[in-house]
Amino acid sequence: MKQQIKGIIFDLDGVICFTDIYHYNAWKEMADGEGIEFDLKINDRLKGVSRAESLEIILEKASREYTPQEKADLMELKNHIYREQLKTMTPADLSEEVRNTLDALRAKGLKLAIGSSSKNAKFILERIGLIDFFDAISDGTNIQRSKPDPQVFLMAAQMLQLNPEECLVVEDAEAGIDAAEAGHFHRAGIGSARDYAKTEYRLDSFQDLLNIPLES
């Protein structure tokens, strides 16, 4: 039996816009201040996971144990550095391809949402001029479990008043694809998630979303 896709839920970083370099720079500055090794290989492990989980991965290289308060302070430091960098973002950081594709998807009558583990999602959307564009925003401020748990996507679907089977999730991280599968969503992968085994629709570019059939 065919299932109509009525809504699309987008991850934010690496899908709608690219803030990976800001995350990397902020974690790098924090780690350097603590004398902890941090490089791009370690950074790749942080994609799609929460800030607390990211810190735990980084602290694997630490030479000492950190107290809960010290960990909280480090996360706050990282977020401060990150948000200061985000202030440099403008609507020019939203590509014409993404903007035109979003408009075309809206014209098809689809409901559109953000499903991001980031607690800075709304701030980023404000900076790039999309804060009022989406029908729903599910982010790190209204979930308790980060990807690969499907909670952020399930919340987005609930906000859209759609069943998971009626929604397509667009992700650039394997953890996000895992979360979408766990929640019984359709799955489109771009970037590093394009060739992941659990990805249903493989996107070479964002505008390839327009080629996905609305019935699957």
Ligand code: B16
Given for the second form:
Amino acid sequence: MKQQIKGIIFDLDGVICFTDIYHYNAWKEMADGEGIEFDLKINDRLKGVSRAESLEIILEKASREYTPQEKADLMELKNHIYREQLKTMTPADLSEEVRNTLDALRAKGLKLAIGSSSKNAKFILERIGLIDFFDAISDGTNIQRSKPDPQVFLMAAQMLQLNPEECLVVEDAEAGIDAAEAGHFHRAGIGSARDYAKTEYRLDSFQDLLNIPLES
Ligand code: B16
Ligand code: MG
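Right, the form predicted alone is done; let's see the coordinates for the form predicted together with the named molecule.
Zooming out: every chain and molecule, the one shown earlier first.
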């Protein structure tokens, strides 16, 4: 059967811009304050998963149980530290390569959307000057289940009025590629997700998206 890609759904953190270091710094400060071991290896498991699930992963190393209220307070503390760092972002944090590639993809007639687990996605898009660019934004504010559940991408496809089979998901996290596969989307992996077994198109750089055949 002939396949046609009519839309692209981009993960935000690790694909369009690089807020992962800010997530790490904020979780690290929180974990240090609690005396909980936290390093880059544990941080890798947080990519693409929700704030609440991220905290549960970090608390695996804690020496005691935390109450629901304490967990809520820790998440608020982390988010506060994270947002203070996001405030330093400007349109200069969007690379020329990403900007030019997005423009070239749009010129091909593709519909373009964001599919991010983050509740801060729109704030980040504002900071980097892309808030009005995408045809749809599906993020942590409109979903109940985060990646590897496909909900965030299914909502994005629905907003674009496309079927999953007509959309390519671009992800840097294995949880995101799993989500795309579960939803029957085409899948491009960059960064940590480039060499993942379930990745269909392996991207060495963002502009490699321009080489993916839209019809096959
Ligand atoms: P927030 P993405 C994800 O963004 C991050 O990769 C993940 O580390 C984070 O926990 C999640 O957003 C939720 O973020 O705390 O801002 O709601 O990669 O799906 O764009
Ligand atoms: Mg990501």
